[in-house]
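A single chain, nothing else alongside it, follows as structure tokens in the form predicted on its own.
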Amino acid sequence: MKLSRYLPILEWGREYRRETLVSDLMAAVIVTIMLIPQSLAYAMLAGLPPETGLYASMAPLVLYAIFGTGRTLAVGPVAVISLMTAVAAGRVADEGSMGYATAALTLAALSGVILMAMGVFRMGFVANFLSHPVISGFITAAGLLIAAGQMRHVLGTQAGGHTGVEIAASLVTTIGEANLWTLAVAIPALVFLAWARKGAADLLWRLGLPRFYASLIGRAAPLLAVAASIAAVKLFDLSARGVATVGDIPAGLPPFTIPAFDPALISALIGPALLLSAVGFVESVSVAQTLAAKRRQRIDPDQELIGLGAANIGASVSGGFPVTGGFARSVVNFDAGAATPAAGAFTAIGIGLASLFLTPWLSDLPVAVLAATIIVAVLSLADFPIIKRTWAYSKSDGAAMTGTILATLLVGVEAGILTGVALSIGLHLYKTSRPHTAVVGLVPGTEHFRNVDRHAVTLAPKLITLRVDESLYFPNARYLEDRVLELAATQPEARHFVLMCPAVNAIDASALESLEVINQRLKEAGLSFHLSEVKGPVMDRLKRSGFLNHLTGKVFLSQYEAFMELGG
């Protein structure tokens, strides 16, 4: 048991079936004939040749089948994760050299160690400081960094920057240079990408096919492209044309490689290996608790870490790039009938295969195409709607998404992701440090409190009832302190007051500290202090402090009961 709780495939592995392995070598066809475009593509955002992208689709995928507990989560490069690669890797070494390479090797090396070592010592929990509004509007933001910088592939120019002003001020200046050709060949590929992703399938139902295999036809779509356009500059000899091909790849299974151990490199590239393993695991485990959900199974946070850490350590030792789960191919993993993690395995099997047998043939892909298929990928990422009803409902949730995409854009992605997290901590222990609280009342007929500016309530004159909506800590305690005096101050008839605590969970040193403060401002004002609807693990945390034997008042189990001992 304690072995199968590290080697998921041993749990799954006993239950493996014929009609299991029929499921999963489908879905890993069809997998494999979508990654194949998107691994070279994922792999020109991360500035690097085109073969690390299927490199980086091999042994990562075998390696998560084995620790992995997302039955049909397809690990492999995504949009974000290479652009993250990117960013990092260039600031220590030219793309295109030997450096970079190294560095985007590095990188994964450390991802992998980072989140190996987060799934052993079960730290899955600190991705929660990662909100899902600061998520949703750093892969927004990105999705549209992305695709901004691919127009220059598109255009057929040598456009550049790394945020959104630089990019969008090099595409308006190099615009006039714009390659016709190229553009004859990119545009009808946007367009009929960007069709087939939603029209595609209903196209293919209505002549007739099963919509569940038109939808993965559908999906397909991006390895149809691929194919005509290589087509085209064969046929048209686009090359001359001034339109750019990917070229030569070599053909062959990964190499082994080795990460650079380099103490300079390795502190230049720690900080933004946090950030992506950090993005990372939450893009990830999203996409696999929602797809387990679906047929009632588990996905265990910290394995997922192990999981996710041993397939990044592999994509270092095999040449390839920092991985993540992506949610476009673990969708089609699940549609296509995966039922374990072997499809995975399948998968790189397929990409194998496609490395010793297929590459000749991919050497005339335009460089345009794979940026169209970089585009419609992350513009479907990108949730514009959301900004409008994260604002709406939370004012603070709607802040920290708003200034992600604004740093995200303006400044960077790490920049971007690090604003999130900072404005989400920040806005939070804001929203903390003045807890909602209300003067209470009961509702005639009942045994029920209610706030008193919201329902008609029975008051008692000698008796003030404040409930706390919040635990008590340090940032809130000096709050409680002024709101508790202030409103005795207001009611002089008063000779009772109640603390209601239904909410509070905890009570920090600094929080005790100022309830033993009211105590005694109270004691000197004439008043005494009770408290109401302790809970049970608070209550034993007070009963070791020794603050119940200084207590002025008593501890009610119930504030009704409190209101008809006080109240009269």
Second form
2 protein chains.
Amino acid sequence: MKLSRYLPILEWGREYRRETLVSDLMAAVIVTIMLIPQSLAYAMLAGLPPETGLYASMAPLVLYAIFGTGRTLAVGPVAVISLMTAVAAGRVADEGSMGYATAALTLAALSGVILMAMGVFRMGFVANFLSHPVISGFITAAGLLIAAGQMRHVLGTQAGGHTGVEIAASLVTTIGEANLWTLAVAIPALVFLAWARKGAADLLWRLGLPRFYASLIGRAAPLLAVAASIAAVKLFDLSARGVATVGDIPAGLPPFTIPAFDPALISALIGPALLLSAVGFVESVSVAQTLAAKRRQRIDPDQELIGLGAANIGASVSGGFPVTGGFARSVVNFDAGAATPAAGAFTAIGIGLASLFLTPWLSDLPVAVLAATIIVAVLSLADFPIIKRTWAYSKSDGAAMTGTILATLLVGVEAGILTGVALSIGLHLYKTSRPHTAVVGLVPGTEHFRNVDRHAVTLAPKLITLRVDESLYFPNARYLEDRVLELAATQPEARHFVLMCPAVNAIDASALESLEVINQRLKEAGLSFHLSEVKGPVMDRLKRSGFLNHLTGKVFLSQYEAFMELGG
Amino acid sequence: MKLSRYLPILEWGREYRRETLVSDLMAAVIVTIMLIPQSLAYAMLAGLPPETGLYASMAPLVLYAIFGTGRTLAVGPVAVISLMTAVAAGRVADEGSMGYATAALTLAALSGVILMAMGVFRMGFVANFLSHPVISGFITAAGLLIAAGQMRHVLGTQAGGHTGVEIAASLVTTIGEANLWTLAVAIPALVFLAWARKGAADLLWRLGLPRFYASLIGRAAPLLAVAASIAAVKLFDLSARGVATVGDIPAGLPPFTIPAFDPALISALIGPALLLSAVGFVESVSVAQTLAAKRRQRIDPDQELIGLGAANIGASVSGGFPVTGGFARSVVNFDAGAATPAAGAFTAIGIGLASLFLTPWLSDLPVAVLAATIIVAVLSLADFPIIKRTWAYSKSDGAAMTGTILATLLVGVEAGILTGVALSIGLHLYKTSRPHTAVVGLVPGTEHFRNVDRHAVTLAPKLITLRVDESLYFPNARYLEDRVLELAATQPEARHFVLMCPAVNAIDASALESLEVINQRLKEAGLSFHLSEVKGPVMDRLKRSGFLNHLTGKVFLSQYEAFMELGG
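To test you: the structure above is the form predicted on its own. What is the structure of the form predicted in complex with a further copy of the same chain?
Zooming out: every chain and molecule, the one shown earlier first.
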């Protein structure tokens, strides 16, 4: 039982039957077809030779099948991670050089080690430290950045730039160099791919195919774009007319190499590797959880870390680059009927076959079509309506989301994700540091106490009661001191101060010190300090400290008791 | 009214009278006497010439008097900040060089700008992000580190090292070089200064002096150590016998210089300046609040930032180094009867006079006595009993404290404070990400609901009620989803799920998404999703979102209503 926790394959492998095999094989065929152009495209986005995309879709998938818990998660290169790889590798070496490829492998190795270590130390909870609005904003902004960066392949120009502003400026200034033949290939490809996402399945269905097969074959539509554009290049000799093509892709299986251990390179890449791992993990876990819930399955985030770590280590020793669970390919995998991670392993075999036999046919594939694939993929993940909705519900969440989007577009993906984390946590702590408090009084004829500002209540002249609507911990300890002492100063005739704690779920050490300070200051000002409606677990803790011995007043079980005894 | 918010001097200056003047002058005399050896000592700790300590105790005090809100806070060099200055400056230049002095001035300038900017943007609340246990642990560990670093002056050796381990090892290996004359001066000084903290006042009181004057003159005891050691050095020609002395201190007032604007230096020092400002601010605000509360005064943390910022800018243009409000000197200032910040301004004048006339007399002051001053000062701030108490009350606070202490001792002050912040916030988020939840049932004969694990309660077969004891936000959004779906899976006959929310003070955007997910998944599993006992402000927010339209169930005002309607 314990071993199967670390090797989930032992669990689903036990129940493997013929029907499962058939489902998995069918899904694998569809996903392989979809992945071939996508792998080449993402390798290009990462600034690496196209075949590395194929390599990165083989060993990682197999390793995830052994160690991962998402039954239908498909692991491989994804858009944002490929861009982050390009940014990090581009800082230490020039694109196309030996050093660049080494940097990509090292990034994958570092990412793999980081993810596995986090999994072993059960640190999956850190994924929670990115709020959903920040993740959504980041994916939207990164998608825009990637799409903008790909426009030069659509136009056939030499535009460059790293930040959103640079890319936009460069595109505008180089627009005169646009190659019309490239556009003639790219625009139909863009239109077709965008339509095919939904339209292909609908069309096939209207033509009479059952829904399931219509949807399945609809997913394979990109293959049509690939085949058609290769045919066009050959027919019209487009590469001589300025249309860039993928070029010769070496046939064969991935090379097995151990990346060299270079301390300088590692220390230069460890920071980006941490960010990359965090983003990859969060994205992958989101997808895995969504799909698992559809089948009432559950994933184990800590084991997911191990699975993704193994996948990345696999990528690093097989000529790949950093990988993670991808949204589109996993959804396709799921919809195509994949039952177990074996589908991923079969997909890996499919990619392997493509790598061995299909590559000569792909050399005439226009780069513009790969770019179109990427653009359509990333823009489909962008979510603009949610920005307005988030602002309407919660200004601080809206601010965190907008800050993330701006940082990503104006500075880059790494700055974007760091800004997102800092804003998520910072704004959260800021809100926590100003908890809602209410001076309360007795609602006549009842035993309930309500906010004096919202209800007509009775107050007792010698008693101040403050209800605090938040747990007491270091972010708000000082605020509480200020609030209590401020209130006490405004009512010099008061003799008793009660802190009403029904919403206080915890009191940490800093808050305990603040309570001691409040107790002392109130005593010096001539008031006794009491607590009411303290929760069981909180009371247990307080008893363990010396605070109750110092408390000048009492702890009341109910506020009504306190009011009756002290209000007179 | 508005101007006096930014220039507190206008407020207390208006009520200045003769009695106030006398109190302030008296306090200034005592504090000046105490500060002379301390300023020289802290300059030495910062690796700077002794006169810079005097300079740093002049302009900053005057500027704080104009802009600060702490009536009795005394601003100047303090131990931890001096050490952090030495660490940061030591990284960019060699001690004693021109570049080192420039680095110190630049640190003060950067710190001043950072603090003022934070004050203007009302970011005083960031001081709350350091929990009290972390601050306490940091001060204790930094004190040990500083004391250890000063031991070489007590022994008269050339020991070195930066981290706690290096310093200890170096002291042990160089112990053979110890100078006995230095020890003969240092040990009596240490004993005397340690005793004099309390003992001098007690002795004078027993000799018949009234308590107030006994305490006052007791504070001036260090002067005795200074005078006696200078006499000993002259009498026994100790500097020829290997006892290091302060040496010639140039007489005169501080030079007025604008630090050169060097972008490379600024970018190298901006990180340390941020840490230094944070530590300085937190320490200063703690002291200021404690003393203000004793007199029922209040300080404004945002204005404090402006005051400290002005003080540091003052230090940077008058040959000083980074400063902040100091604990010992402020307490002495307070106890000596200071009424307003004018006492600080008078102290500055006193130090100025000392700088003009007293410095020739100080050249024979043994460095060992300065070291003794520092050691006694920092060890008096160390708090060891609190470590055990904190662990007993809260393991996570204890862990944050211990982690900070270890990081400070083993790596250094900067690593220590960063570790403290990371652990404070990280552990806080970790605890928040696993909120306490309870499946609840009806206590028979009442309308109350309690935890099934703790009480004998009645459950309804078709209803699951989960009470969550925490606000719902991104750190715990995913945990909630898991918990709800897990529960639903264990009771397949249930048709209704109620989330009971009396302790939920807020629901952020991420949690709202999770509620939508829960709503959907429960629907797919055949359960309706309801809420009960939702707080007013939380309900207002929910109404603004679309969630209530999607909710498959209802929102009940009380759990009892929900139980009655759905439990049947």
